[in-house]
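One chain follows as structure tokens, the form predicted together with the partner chain.
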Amino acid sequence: MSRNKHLSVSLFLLAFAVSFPERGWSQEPDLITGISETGATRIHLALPDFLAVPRGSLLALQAARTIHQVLRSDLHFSGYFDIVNPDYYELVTGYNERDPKFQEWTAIGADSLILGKTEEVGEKLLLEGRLYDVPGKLAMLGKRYRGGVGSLRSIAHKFADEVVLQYTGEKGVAATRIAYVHQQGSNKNIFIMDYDGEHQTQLTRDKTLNLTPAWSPDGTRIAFLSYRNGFPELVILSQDGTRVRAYPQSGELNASPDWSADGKHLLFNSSRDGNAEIYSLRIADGRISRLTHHPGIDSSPAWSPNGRQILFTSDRNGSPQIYIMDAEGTHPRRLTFQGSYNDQGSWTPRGDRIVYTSRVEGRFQIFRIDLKDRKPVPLTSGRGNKESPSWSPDGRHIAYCSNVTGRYEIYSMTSEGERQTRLTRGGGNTHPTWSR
């Protein structure tokens, strides 16, 4: 009885989808000229379980189980993909990579296919990674990855932005990294954590405060505000766990520092003048230059992708608002007109957008502001305050902090304020930085 009725359901699905056989890209090449910013338009993506040899090794069960649901969240989380309900997926029988069967994946609505296979060899584990596009029958991607337990996540992580990339052109934000600030006690450390909350690890080990960290560009640096040696100072932190210097050595507030797209300069923060203004620090030789020249405060400057300009927060007008100049310090102009109190700024990495932090009715929210017309855009709401936005590699993605749920904790959302995630949990999160 319930047989035949879950076969009229297959049938009436598979009707349902074998009437639209050209439905979707296969007559496109081109496939992201099909994916909206939003991901409106999305991937129809059949991922079905991954298969574990030898047949009765847990070790490769295990594996195909974990590296299946990481590279299931990152796709689902890149935008670019919806996964085909997996209910489907028993209507499709006796494919494989040769095989793979593309007639009846169209069938239950498949644009694109991943099929994987993990191999217990030895202590190490092997995982074979195929993508497939189903409508154009074509094979688009294969890779091999060997290693232990440990590192399955950041197998699936690279097979996913492989996979990404195939898509788009442009390599996903699955293997990217958060840094951010954990309160202990009275005491801020600075921990990272990869994009999706996990392998939260603390990098300073300070009873006093870390604050304000920033990503190098190539990943292996962390420039950011120490308290250490009694006075606020600009620390670089290399990724062996040692300080390489702390700029400048005198002077009193050193700030929110903003790594430059090439690497070779530091924006920051400093009174060593008498009053906050922006100054450059170039790495390479410790030169600092100084950038503003204003009797009101001046902060939280932040590089435009291409280096040409520089955003920064300055209460000159008599609130904080957020000014954007010429890289050199010239041609101060304002962005922001909208609410008493906005800071924060950050610019996407394609440098077409802004994000910043914006108080409405007491609470901070995120804001977004595209250059093109300059219209404040809210990205958050409603409860709580949302703060510190960062953006992701991609441009596609934000990652903020927020005490919605009483202590700040690490999200991420979608350039348009979608899919709101909580990354952390314990409280104390605050002020997360996307690695580049």
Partner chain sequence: MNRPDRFTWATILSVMVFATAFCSRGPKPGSPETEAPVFDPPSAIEEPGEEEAGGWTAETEVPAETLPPPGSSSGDAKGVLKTIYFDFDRYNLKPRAIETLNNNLSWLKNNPDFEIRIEGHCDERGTDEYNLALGDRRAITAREFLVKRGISANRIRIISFGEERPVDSRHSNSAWSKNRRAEFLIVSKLSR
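Since we've got the form predicted together with the partner chain here, give me the form predicted on its own too.
Lone chain follows.
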């Protein structure tokens, strides 16, 4: 069931020392010059077709095409790169990894260059990928990956994240995944997929309700609410679908687990004491601590990245609004004041911004708030509902669900609300959560 089953058991990643000058491996600060926080100034990247060896190998050729296509898509999605028009590549002749022809690539407007080669070696495939800084005439990165046919997309994702790392100091999100709920008749099960909607994999196969998944900080486990045994349980799964642990809960309402940054606690909301309140569960022994004590309804808890604060929804002042309290449940303060219904708050990984769902003219839309100025900014509009926003680990993208097509599907967009892209098809897909 895990996406790892799509990968060859022999998949491995090697950083390799190639015949580059020693200076080519440096990561000096000037390598990130020109990249703005919003990605408005982008790197002009030349990405010619990858070579396939030996000549005539259909397997190597198909691998070269697949990896090249996925890599191009990953780097475009990152928002850091503009791909140089491929029509110009024919103006550069005789280039190879030992003689990249930097002057010619400069002439067609390239700031960076990626050269790649796939090779059929026995029953396996080998990819060599190289990244060059064109103006500086430097080799920045060399990577070698080996695996089976089923690992091609994973290889491309890994290399894309390494390329982003060279320019930003942080890995990209190409190798990340999104967990979500998929409805099958009256049943709901937990699925995961790659960030771009590929490799959709079913984790639970229960004829019941499995709801509100949440990734652990290390991306190896998923917590969610299950009614598999006829009563609510907080369940933890490994990424291959193996049931790790379950915590039976009392009360009719139990939902919305969220991990602490150290992976030792789960927040959730429950009516175990009669009213809907926020609780913290210690994973090691199942000990539960109640954090809120108010006659209003408190729900949708979310831990801040530094673990010091908790975001939650409460109607204690008459209508559902977003609040922030300290991690111990003290000092609650209201964050949203515009809109009659605000819910499903989500922290950016840096803890400086929040996205949430707000009802506007009878429809739910997604808004963003910067904690410095606290001014709500609409990211979506128009027909259909947009709900359950979840940040990507780089804070540059948001996953959400929408019924704009008539049935709920999972989408992604930039943190500015641009490039809204549908990731699932078939309907009944909700509550996305991006791995960290």
